[in-house]
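Next up is one chain by itself, shown in structure tokens, the form predicted on its own.
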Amino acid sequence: MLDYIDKIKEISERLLKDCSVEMVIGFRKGTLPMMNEPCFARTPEDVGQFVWDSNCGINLANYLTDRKERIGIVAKGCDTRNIATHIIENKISREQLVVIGVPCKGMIDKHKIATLFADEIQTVTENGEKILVTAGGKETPLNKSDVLQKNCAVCTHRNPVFYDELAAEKVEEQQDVDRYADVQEIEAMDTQEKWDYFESLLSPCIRCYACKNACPLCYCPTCFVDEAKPQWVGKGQDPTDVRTFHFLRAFHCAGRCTDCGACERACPVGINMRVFTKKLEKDCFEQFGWEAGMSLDERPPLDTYRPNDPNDFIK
């Protein structure tokens, strides 16, 4: 993927150049290793920052809600899907936007190449389907595929769902790939080990909300977190308002959520909250055949009433 970035800053600066959009979104060098970081580039000039590889996994869509501009947008497959529901919630216009279609092949997880080295890691590169990593002195080539994000090994949504602009040719999608096979595996477990997989996945959670921000889905001018009157959960480190957190937040991502993997990247303890969003995908999936962010025209499900919807749970 190291090859679009010319592309991109292609595209990027005539939009600038010909006032065609007044900022245009994309990505950055971070200051540390794997955490590539939101660039806002106002001139042509400031397209030269823009880079594009595989720690290119914050979710742009991000920085789209309630904008006015008219805004040029670097924009992966997921990406796309998330701009797709601002669009249908009203959060933005598709007007405002020239959306630059990025097709991708996965971004590096962060946090499983972390725990592979003992030595604080100072660089992370890519060479093909190689990934660089030096630490302690030494480098150490790695498979992509083998350190790529959850949710990148299983997705089958790798090229934009929609844009204006494409940085390169469009990949094969994934086939023959189980995207639920985790859900299934809890699904299976009895009570007790339901709760047992739910109290230790939850227990290092430190109420810091890093995944909530980095949501592209998370925009409420006040989250149910801060209400005072009522007030929905407390803010200390009590489970029960650990687990309501989380519950709560998920099902307000109920047939909204691409699974771009922004909240599981941002979680500083490496919690993997995806399995409640993605529990609640797959139910979407099973029972209104509904895959969030693929129309710019349809609502999803749970907004939308229908004679035919599924009631078993009506007794």
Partner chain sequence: MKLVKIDKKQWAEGLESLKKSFRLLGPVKEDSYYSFKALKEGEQPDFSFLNTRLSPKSLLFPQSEAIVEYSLDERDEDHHVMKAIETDDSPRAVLGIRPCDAKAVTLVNLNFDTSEYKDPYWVKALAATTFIGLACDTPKSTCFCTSVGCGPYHEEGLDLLLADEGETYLVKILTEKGGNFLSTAGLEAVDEDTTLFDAKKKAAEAKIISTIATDNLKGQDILDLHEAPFWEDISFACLNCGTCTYTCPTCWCFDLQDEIHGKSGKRFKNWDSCMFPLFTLHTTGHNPRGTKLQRVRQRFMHKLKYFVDKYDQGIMCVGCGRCVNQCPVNIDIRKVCALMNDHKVDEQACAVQE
Contents of the next structure:
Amino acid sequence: MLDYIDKIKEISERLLKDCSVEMVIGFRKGTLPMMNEPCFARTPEDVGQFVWDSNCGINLANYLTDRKERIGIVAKGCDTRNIATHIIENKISREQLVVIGVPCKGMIDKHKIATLFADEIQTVTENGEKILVTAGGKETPLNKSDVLQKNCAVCTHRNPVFYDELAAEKVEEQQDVDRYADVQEIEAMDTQEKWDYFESLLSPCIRCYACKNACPLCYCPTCFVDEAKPQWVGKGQDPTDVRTFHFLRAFHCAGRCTDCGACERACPVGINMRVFTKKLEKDCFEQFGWEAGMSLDERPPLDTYRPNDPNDFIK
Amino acid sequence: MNLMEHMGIESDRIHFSWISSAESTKFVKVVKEVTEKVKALGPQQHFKKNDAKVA
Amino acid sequence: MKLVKIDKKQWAEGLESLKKSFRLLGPVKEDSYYSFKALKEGEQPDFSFLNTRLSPKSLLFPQSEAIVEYSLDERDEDHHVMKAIETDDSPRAVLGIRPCDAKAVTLVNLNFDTSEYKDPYWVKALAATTFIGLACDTPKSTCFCTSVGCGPYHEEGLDLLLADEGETYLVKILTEKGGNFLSTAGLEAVDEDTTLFDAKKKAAEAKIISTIATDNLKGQDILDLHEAPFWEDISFACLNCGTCTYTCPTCWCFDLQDEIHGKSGKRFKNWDSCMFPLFTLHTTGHNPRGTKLQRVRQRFMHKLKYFVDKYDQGIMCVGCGRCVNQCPVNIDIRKVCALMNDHKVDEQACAVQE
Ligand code: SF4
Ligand code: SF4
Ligand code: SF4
Ligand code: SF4
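Right, the form predicted on its own is done; let's see the coordinates for the form predicted in complex with the partner chain.
Let's see the whole complex now, leading with the same chain.
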């Protein structure tokens, strides 16, 4: 995937030079291993800072909300699905965008890699399917497939679903992945076990809201957690309030979540809050055959009615 | 509803029904069922905040 | 100031016996990270950590703390009267606090204990606490304490400073409180000369590889920095989450919230963050810092300029590197500080015609 960057730069420079866009949104190299920073280029010279590797897990669709410029955006498979959702929800218009599609081979999980080493990680480099980690002065090779972000490991839409330019040949989509094994594991628990599972999952949460703020879907001008009249949820650290936040946020993402994993990646304490959104993603898939952001023309299940919608929960 | 259940709220606490204003017998039947099921479960312990815990 | 040597086994026994008279708080390992917790019977602090994920500021300034309570029931004699909630002000000790986090306590104290105002909750908790520091012999690559008036063996804010030396701790007694702590523990302390300690200190300082320059910040013009062209670029990626401010040992902002159940209510003091849109939202609906750029600028201007100008005690950062490590989009205060420190106004661009 490292070789994509020349093409990304070439396209970006061209778009800026011929004034088809006013800015291009991409990533630049971070100051730490396994971290890249979303950034923008307004001139062809700015494009020099762009990078592409397996640390571009933040969803760039998040940076489009309500922007007025004409924008070029570097977008992985999941990013394009969230861009589609943004377009459907009128947060940006298709005409404003030049989508530079990036066929993705998966992003690596920085939390997971950090926990594999007792020492502080000094550098992480990649070469195709190999990830080379230096920690405590020692080099350790890892297989990329072992350290993918959880959502990337089961992703079946690695290629951009729509684009104007493509940074590389399309990649083969993953077949035979068990997309919902993690959700099924929870579904198999009894009520008390489920309750306890989420209780311990959320106990380290500091309510920094990095998860919701990293999510392209969470663009409400005032989030329900910030509402004061009425106040839907307490603002302290009471576990009921913490859970209410996560649970209601998940509902707001129903039929919209693409399982891009940006929320989980952003969490400073490494909580997999995707187990909430993924349950709804699974239900949408199983009940309505719906996967969010696959098309610019189809309305999402929660704002359409079909006479044959499943309704066996109504008694 | 699925998410509520997924998270550890007993499914018998949540009921949906479609009852026309003419269906009085169905209304009685549903209300009876709901109360029976909820009574069988006893008071709700989860998602209940009396005094905020602090940390 | 005295240096002594204590055998590690004795130290552990001493701590156990201290639990009768002190509440002991120390780092413990939870999953893949460390945090400061009250130590239970038989539990020893785990000193093998580099830096705790959250700073120990929460021990004095919890993320959420009930401060007053009241009744709204008119039949109660003292209804609608705010009553302070009883706090536990018994002596406690924080074991193994890193020197940067201890210095941070002294910085937060500048805000919570002034000649005009005192936050009683903070002041009481601080007075009840003995701080036992743990020197950093293997600092992280993101530690830049030595550039910001701190260091891996820095003593400010500490009562004792421990340096790990094989089977023993070299212990520097910095205050009377620290001395009392040792004698209450009944620890046998053997006098030690400072050669080894000083050598360790030097070696540790040499291991700090990250540095920042802050020398020009004071001289910079506030408005020039405020109007500097780099803010859009710096703030672009920011998610406006609470990660940097919540994990920072020097961030002190809080919000008051009332919670009422039935007829009784409590008022809470909850951490707040300048990165949140709600932080400066007026009741009129106007928000003086309504955009992301304004909020990001506020965070860095407060830490690296307003604080410098107001207190003349350096920057409001002790170089612990938490925000650098945990920011989901890698916004790095070291980079921002360099931009602010090196900022020069482009004279030509500013040749505004009067
Ligand atoms: S909820 Fe998480 S996985 Fe779903 S779209 Fe938002 S950031 Fe992506
Ligand atoms: S990012 Fe993590 S810690 Fe922050 S609110 Fe979300 S789950 Fe909680
Ligand atoms: S600003 Fe960052 S590096 Fe400085 S004390 Fe706060 S968390 Fe640590
Ligand atoms: S700088 Fe980073 S940690 Fe701080 S609010 Fe912005 S995204 Fe969150």
